[in-house]
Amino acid sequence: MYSDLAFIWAGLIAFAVLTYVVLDGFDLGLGILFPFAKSDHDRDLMMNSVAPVWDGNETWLVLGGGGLFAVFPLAYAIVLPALYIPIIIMLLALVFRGVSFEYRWRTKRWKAVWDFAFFGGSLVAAFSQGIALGALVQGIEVVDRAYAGGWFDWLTPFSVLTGVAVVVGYALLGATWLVLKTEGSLEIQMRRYAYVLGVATLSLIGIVSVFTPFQDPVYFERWFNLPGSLWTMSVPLIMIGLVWTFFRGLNDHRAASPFLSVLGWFIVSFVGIGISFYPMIVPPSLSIWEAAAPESSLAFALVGAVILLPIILGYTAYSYWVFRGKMDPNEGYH
């Protein structure tokens, strides 16, 4: 029973993190693309496209972090000091970005400053998330159930590579979101950007995938030995189909399929990382069951999750449904 509850919670935490990535990813990507808009009007449209949903997107970050603290306290106690600097930088960037989202509408004199803050906060937050991901993949040094590494163990060529990959991937998500939500010259511009960013993202996914098995012998064994190789072989096959639908959608001037295809890229990549990690929650040495809270705590927290998760999913789905379709360029956030 204990192992079942820990496994369920690991799945819930993974789901919350993945949902945050795919929802707030296009939000951050839009900010990364902000300086490339051709006019203030286009920047207003870009921001208006996410104004109704961006706050709700970050709910999943809180849920993932809070859930990790509640049900995997040992993992939280190890991961936080290991990634303290990139996590703090990410949170400060998100705060800066949120403030700029509100203030840029209240001033003309300082609008350019807040526009840059929106771009900078988005870029830094995305890069920090990629750095943290790379540091987690390459492994965290644990001795006697405590973090035993240094302050800057997270900063390596591999983590910088994953940081760049996340920035480019988020920018692609932002471009395809704007293809979905806008019309006219902005849609044409973002459709053109999506081609370039799509090729760059696929290249970076390939490079990261080549280096990942060499970060730990366990990854290499799981990727290239049965039965793990059966799972890892399915990942590129699914990606091929998603890549085809992405470029087909762009060529056929479809609005939704490029965005949905890129969401699929992120989901498949996330599953690939999960295949490498499992059953470790803090690679390479701390498993889900070793890091889990007592069974009574897992069961108690699960009751709350069963109640709250459908509510969160419901209002998230409802907000996207209400604001579905192309934007009216004459309406927006004020």
The other form holds:
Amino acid sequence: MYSDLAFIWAGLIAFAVLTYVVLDGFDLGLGILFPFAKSDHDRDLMMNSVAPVWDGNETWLVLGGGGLFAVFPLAYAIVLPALYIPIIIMLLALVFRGVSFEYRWRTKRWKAVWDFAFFGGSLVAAFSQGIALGALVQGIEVVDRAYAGGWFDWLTPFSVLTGVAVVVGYALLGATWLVLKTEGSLEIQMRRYAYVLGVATLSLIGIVSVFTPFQDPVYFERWFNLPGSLWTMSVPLIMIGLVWTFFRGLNDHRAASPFLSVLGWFIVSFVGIGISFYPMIVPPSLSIWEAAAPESSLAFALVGAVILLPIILGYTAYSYWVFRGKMDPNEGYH
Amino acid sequence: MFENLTAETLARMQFAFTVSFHIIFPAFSIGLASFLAVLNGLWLMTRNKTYLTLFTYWKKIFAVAFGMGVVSGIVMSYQFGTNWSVFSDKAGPVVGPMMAYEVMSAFFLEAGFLGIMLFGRDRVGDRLHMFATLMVAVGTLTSATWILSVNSWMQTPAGYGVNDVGQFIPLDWWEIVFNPSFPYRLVHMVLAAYLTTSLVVGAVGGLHLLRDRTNAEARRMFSMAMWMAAIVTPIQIFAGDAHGLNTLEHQPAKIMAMEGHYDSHPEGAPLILFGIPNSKERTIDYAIEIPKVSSLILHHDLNAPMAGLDTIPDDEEPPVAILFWSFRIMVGLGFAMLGLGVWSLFARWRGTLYDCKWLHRTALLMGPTGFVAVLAGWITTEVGRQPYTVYGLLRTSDSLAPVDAPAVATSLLAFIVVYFFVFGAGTFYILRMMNKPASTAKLGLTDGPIRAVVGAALSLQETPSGADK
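Switch from the form predicted on its own to the form predicted in complex with its partner chain and give that structure.
To see the whole picture, the full complex is given below, headed by that same chain.
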């Protein structure tokens, strides 16, 4: 019973983090692409394509953090001090990115400032998240229920590599999102970017995958033990399929399939990381069960999650549906 | 700048700084979300254009304030871990699930329906748009409910046990959520948010009435705000009094410090109106006091004996001077609000509500007082909890993360610079929007071709000549 609840919660937290990554991934990604827009009009369109939904997307980050606090308080208490600097930088970057949505419409003289804040905030937040991922994969030193490493343990060539990979991956998500949501010159431009970013993202996924086992050999073993090995065997097939749908979608000028394919890449990569970690929540030594809150906490929170998460997914889907389809630049507000 | 401070002091400063900035936005957006729901409801019922104009006007201000609340709130949700990881480990099993409920039942609700409320009226129709507006308001109130339950549990812990690694473990969730100070704190804070918002709306109404007493939107919002101030302030004073009695029961040292009672008063304690707390001599210098009235207020008996801080061990005493002052600021402002409410009733009765320039000037002047009172109130209750994070059980000094002072000092400095810059700009934009009459929003409708946002509908009159004066 005890272990089952912790296992379910590990799955739910992973789901929240994955949802955050793919949803805010395209928000942050189009922020990263912001300076490449050809005109102010294009920048308006880019921002408008996510304005009604970005806040909900970012809430998954709060659920990831708040959920970790609730059900794996020890993991929360260890990871955040360990990643102190990248987390603080990410939070500040998200402040700049978040307020730009409103501020840039409030001023003419400072519009360029908030455009830059939107770009810089998106870029730095994405990079920090990638660094945090790399630092977690490297492993975090724990002694006596507390972080025992130094202030800059998170900064290594590997974490910088994962930082770059996340920036490029998010930019790709952003580009394919804009292919889905826009028309005309902006769509053509983003389709062109998507080719380049797609190749870059695939290369980076490959490089990170090659270097991951060097961070901790146990990752390698987990990939070739059941049930991980089943996954290991199917990954190449799934990826080949998704790569094919991605490039075919770009070539055939399809709206949705490039974006959906990239979502697939993210999910495959994320599950791969999950297999590497399991059963640890903070590699190399803190397991899901050691970090879990008492059963009464897990059960109480789970009641809420079981009832509320489907409702949340329902109205989130509804909100996307309301603002569905290509954006019409000539559609008036009233 | 911070060379001589310990990591603990710096972490406390950082939390105080970020949470103080943060609470300003929810204090405003809780009230404003409800106000917007009322305005939209009135527009749908009466089809009086004034309400729609007001809704559109305050919606834009809400969007900016809400955005600032969101980004400053995300910082809070991670700061428990970065700076207070021992607290997170130990109290997480109890307060964490409540915060998870806050995220799932409130944050998603607000965020999910905010887009429809701001941009979706034409796409979903009036009914669903009204529903979305209501959901945003419900979300803000739900959020307040959970986070106040968390805070109240830290003030008056209940329903918990302690396991062998020193974590608080939940035994009875009902007792935890409905801990002894929760109902009082919730009512006091929600009323404070409503009052704060009504003072801001009243100030904006007053400003535009001073410029043009025939301005229909200004008249409407001023009247609505003054009704709120007149009705809510007495209730708030009553609720505050009840909250104080509850605090006396559960956290007597906090009340002693608020009252400035260094010494015990076996035959009835005086109400100290003003004075300067002297922590060395442990007296209140230059005190102006009314004998026995403190006993009357807190015990409803002139001669009730009251213990003072002399009965509290020194290492459990909260900082007296801060509480003494912050409490008086809050109460003083509360009575000033009562005065404004009564004055508005009198003016309304005389039929001069829209003509009395001094009333409008006073309302304008009192616009920010709600925020000051909210901050002073929170300083009173939070500083009054010291030296504990979980009252009586977990000391602040034992809650800290294994952080070094330079790291905390650097991040504190970064927060200060960024917050003043970003939220300073946001406040400036909000004030500039408020400075324009509500009806000018119509000008903005034709000059932005872009759907959805802000370009057209949200931005105020970004006409070629309009902005950035």
